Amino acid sequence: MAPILTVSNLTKRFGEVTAVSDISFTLAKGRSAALLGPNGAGKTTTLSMLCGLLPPTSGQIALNREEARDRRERIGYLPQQPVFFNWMTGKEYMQFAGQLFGLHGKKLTERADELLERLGLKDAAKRRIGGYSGGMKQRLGIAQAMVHRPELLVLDEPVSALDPVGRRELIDLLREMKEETNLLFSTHVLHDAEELCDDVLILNRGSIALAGALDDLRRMHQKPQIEITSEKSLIDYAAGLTRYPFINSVKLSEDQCSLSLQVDNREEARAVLLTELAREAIPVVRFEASYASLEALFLEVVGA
């Protein structure tokens, strides 16, 4: 699949500070990546330096293998905290937003008015931005990132100043407009990059510490574990696990009820463990054979 977004060796310095430290990767057509880190790991200067925010200090860019034209043009960006006219109704920032890109008369209040209701502020286009909600404002950032149909999507933590319902919605929206352009995504939730993204890209003090399609790394890197809840404490309990050759490690939580138990073959672990709480008469209150999540995989990679 021919790639949309090509970096290669990017850097970026500030001063004797390496912020960004030869990273190269690309997303392909027709799929949506995931920009995981801790804080201060490199995102937000990434994804400036792909907007044509920010000079790189060396390494090359290419949009649709288009290295010299200028992509700014081709890119719809939301940064993580988005400004405002607040004079301004929706639809008029919306149309000023538009004619940045060069779009005017009929064909640009056509497209703002598809995206402010598709994007659910077509009963607030005539308020003025100042009367927004959060939830609002951000709807209303991405109305704008995609005015212009972008070739590419570049959001900066779109979800971290939301509540759960705002997050939930926003969610719902982006799922949506993967349908018409790709997505690069920075987030410090990786529930919403498992619901979202194909890829993933995990930085570490500002290089790639893990890359991949998000199935590959599962199947690469998931490790089988059992969780277990019970109504009274776990310690002594916790204790003979080692005794069982299956069983990697044991991990008791702060309150002594709940057990993570990392396995080499979950169905012979989860088989005698349960006779064994059975057995014993340990009230158990959850019992869950899985795999580690994204989570999981991201505190490991990142040294958390």
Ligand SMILES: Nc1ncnc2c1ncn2[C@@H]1O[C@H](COP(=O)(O)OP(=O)(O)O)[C@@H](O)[C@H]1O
Contents of the next structure:
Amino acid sequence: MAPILTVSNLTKRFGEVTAVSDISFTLAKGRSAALLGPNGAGKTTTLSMLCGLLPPTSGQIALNREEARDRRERIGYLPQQPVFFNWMTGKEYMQFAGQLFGLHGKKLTERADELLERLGLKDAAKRRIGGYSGGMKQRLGIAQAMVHRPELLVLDEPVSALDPVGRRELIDLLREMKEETNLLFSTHVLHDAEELCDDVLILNRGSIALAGALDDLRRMHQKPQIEITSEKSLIDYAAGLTRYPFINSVKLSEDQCSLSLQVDNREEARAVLLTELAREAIPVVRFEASYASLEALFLEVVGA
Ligand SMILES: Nc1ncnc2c1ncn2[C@@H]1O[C@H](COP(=O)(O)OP(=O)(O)O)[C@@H](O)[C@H]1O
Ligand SMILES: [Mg+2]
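Please supply the corresponding structure for the form predicted in complex with the named molecule (the preceding block corresponds to the form predicted alone).
Then the entire complex follows, led off by the chain already shown.
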């Protein structure tokens, strides 16, 4: 599949600080991607460069393989901390944003009305933005970014500042927007990425720590694990587990009553351990054979 965006050896330095260090990736057309990483990883810097707001120190960016053409008119962008004119109404703001992209007249009015309606702002369209809630402003920001039918919609931490209800609403709306345009958004929360996107790029200290389709990452990094919780301390029991070759690591909880084991073979480990726990009459209250989550992988690659 042809890439919609190709980034090659992109670097950004601010004096001594290297915010983004030689990153390369492509975004596939028709898929949505999350730029995931902890605070300070370089997400905002990367997105600002993609949108043409910040000149790279070095490297290339091509939208639909056209490096030379101005990208800005083909990308919709919602910054991490958008600034609105609070005295404008939502509708006026949409008109204003559309005019910046050369839209006007009936076409612009229709597009503005359509987006305000789709983003749940129809009733608020004639009210001043100053009176909007955080969630409403965020939705107006997305409407504004979509006004010129961009090929790529770039959102910088669109849900981070929202409460759980606002977050839910916005995620559902973004799922709809995905039907119309390619989506790239940043987040420091893995869960948001899992809900919305096909692909992830995990950024850590300015470099790509891991990239790929979420499904592939889940499959490739699935590590079998077993968790045991007992009524009594498991410290003595844990010490004896090192003799089993199929157990790779043993982690005891702070209260000593829970164990988390990384194992090679879930079935073998389950059979052996269940028998042993019964034989030693350990008062087990919970036994779970599962797989380490993507969350564990994320924390591992960002070194948290
Ligand atoms: N204008 C700037 N001047 C100097 N350093 C900056 C500037 N913008 C970002 N940085 C630094 O670059 C790094 C990455 O920042 P940023 O891209 O905002 O990360 P993120 O969005 O992932 O939290 C941080 O160490 C930050 O302090
Ligand atoms: Mg940021």
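All values reported here derive from a predicted model rather than from experimental measurement. Definition used throughout: the rigid core is the maximal C-alpha set that superposes within 1.5 Å between two forms. Numbering follows the first chain given and starts at 1.
- Arg266 is among the residues whose C-alpha shifts by 2 Å or more between these two forms once the rigid core is aligned.
- After superposition on the rigid core, the Cα of Ser58 moves by less than 2 Å between these two forms.
- Gly240: CA moves 2 Å or more between these two forms after rigid-core fitting.
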